[in-house]
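Just one chain follows, in the form predicted alone, and it is written as structure tokens.
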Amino acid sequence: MTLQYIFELTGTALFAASGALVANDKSNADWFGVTFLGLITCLGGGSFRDILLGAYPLAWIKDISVLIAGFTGIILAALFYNALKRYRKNLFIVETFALGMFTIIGTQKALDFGVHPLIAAVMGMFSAVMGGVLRDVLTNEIPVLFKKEIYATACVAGALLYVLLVRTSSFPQLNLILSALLIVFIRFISVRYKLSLPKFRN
């Protein structure tokens, strides 16, 4: 089992847990509804990427382990619900690490299809954020992507670092870790110090 595959399954489980928690808070849904929204959160971004790349079958259809990871994340969210909700920063940590993992995995999958490195970086960003966008739309929330917060920009920065390291470094596992950690670092710093990009127009 490669580090890339571990990243993919772990990121899937973390995003599913995050999606389930948000779905429960926003919609007060039953187990089916929470599970549905949890799976949308963890599978939506990767599916969107694969459709754009023409990668069929989709990742979670091709490999049942991805779907199992999603269900596992939802079950863990139920088991540790009180602890995660009592400390909001725990949920933020879960989402941030999932964001880093999904971005880099999505970028590498795009590179495997031979697309331009800049396109691969965009695909990595889509992989990480689109599931959350779908979840927020379905729960009638403004997606975090459109809020005054450095979110997708962190993904793009990590993805660009990754494509640079792929071209210059011969340590693929280290490339994965460093690039994902850059995304985590940017997210933590931006939230801690309330940093944001300039407005398009005042």
Given for the second form:
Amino acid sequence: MTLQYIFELTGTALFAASGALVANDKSNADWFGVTFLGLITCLGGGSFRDILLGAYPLAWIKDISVLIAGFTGIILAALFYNALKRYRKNLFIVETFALGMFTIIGTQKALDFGVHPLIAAVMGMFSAVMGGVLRDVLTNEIPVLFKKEIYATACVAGALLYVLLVRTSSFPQLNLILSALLIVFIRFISVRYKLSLPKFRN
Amino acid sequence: MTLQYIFELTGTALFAASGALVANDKSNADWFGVTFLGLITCLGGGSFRDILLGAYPLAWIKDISVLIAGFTGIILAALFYNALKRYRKNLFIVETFALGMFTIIGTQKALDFGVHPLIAAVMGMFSAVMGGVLRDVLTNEIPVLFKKEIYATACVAGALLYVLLVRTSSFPQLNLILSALLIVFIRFISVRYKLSLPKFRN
Amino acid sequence: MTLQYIFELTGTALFAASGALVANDKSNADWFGVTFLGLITCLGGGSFRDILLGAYPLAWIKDISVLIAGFTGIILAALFYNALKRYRKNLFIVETFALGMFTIIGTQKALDFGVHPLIAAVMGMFSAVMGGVLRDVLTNEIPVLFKKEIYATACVAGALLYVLLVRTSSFPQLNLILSALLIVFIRFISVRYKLSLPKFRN
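In place of the form predicted alone, the structure of the form predicted together with a further copy of the same chain is requested.
Time for the whole complex; same chain goes first.
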């Protein structure tokens, strides 16, 4: 349990940092705006999920550590801005692991609420991607989600694997790790080989 | 009751299909993005209403059939894409009936929550239009709502008629049908004669 | 208590009026759209806060007077459009006082919910600024929040002062007034001397 909590706080800091960097690059926001957008990125997905589920109180409202983790990430992003820019590729790797973890933790939270496994998978995906979507909407960008890259699809795939494993396997930690790794794997492969999903219809 | 349920699922499928078609035309989204936006279109309005009312659990989270109806609509839209494009006018007619029904069903749900009739009318309008608004916001379009056409206004008019009828008439089915037809009528007339509301001030 | 209620309704009317004017200037919306956007401006911030807190029922859904206050503001804005345009500067002054009050009332509502003082300050800021953010997002504008002006930062500063005063002083009315005045002061100074926050990183 404690390990998952540490993971969540670390993931939150990471999402906040990466959200702040994107907001800084794509908008004219001052440091307040960038901080605001960084926090939206890291808290938005889970809040979106919990509001849809009616799962009150929201995690970051109940536990101030979550907000502090987000702030910490943003401050670190400001301090190590140049290094982070230079090692963008390494950042992508860490981010992708966080994406995988956020998805599966979100899926599990939805399952705890007793919803249908398909709904839980959707909620897991929301947890991971809606923060970035909200940030993009607020800065008048088209969300990454609706661009070519395989991104949310990877999250859905991992979440579906997870709800399947939960029913069949009795190794909770393993289920989490395998499903998160599937997300990481799909994302790496699709970025590496520039894979993209087909269009709906032309 | 069963008839209303069938209507709701059909309306959901229809809204999902039409939302997916609009998303496909207006954005560069791949099939995942189009599916996502189609589902937002059909589930967004009711979710928006229920979150404002605190009416948990949300319909589509409680009952997986709603999500399946949405998916079905989107799959059918992909399969019969060309036909749907060709008969766009007929689609508009069916859509308008769904719009009317969504509005009135949404108004009734709000009334069931014991809110003021005016609030219920607003909630009815939200149920019908906010899904499309959310889709447009996510794809960086100005929502139809804020363009010239008489659209949400028709929903408000029908919803207001409904809350009036509910107080005076004792034929629930008739109230629903008359109010939904008023919406359809206003919408048809305004599109046919290119009517639009005046500007606020120039 | 009654005084605070009168303040809230007046503030709501004012925010609705100013929201409608901005929507009228920046978008092509007809009077329905402008009314809709004016109401979003005055109700959006408090609704956003209450949905995050799970503070049901929302103020404007429980008490129809809030919606009526909003409508009244919008009707007055239409009637006195030219005068309001001419005295824009005076309007700015009144608006800023409303901004200060909305922030502190929102902060207090969050504190009543037993949240951490930092969270309460964030909620106070949300109460004051998110209505305008939602309006801007719906009309495809970049929210003022993410532009240069010191705006939300002033709200956060006032809210932080308030949560501090609440712990130390025993004069509730004075706490409210001092904190709201800090917001007004920062806002006036920053507009007068064209102050802006530094960038995050270049």
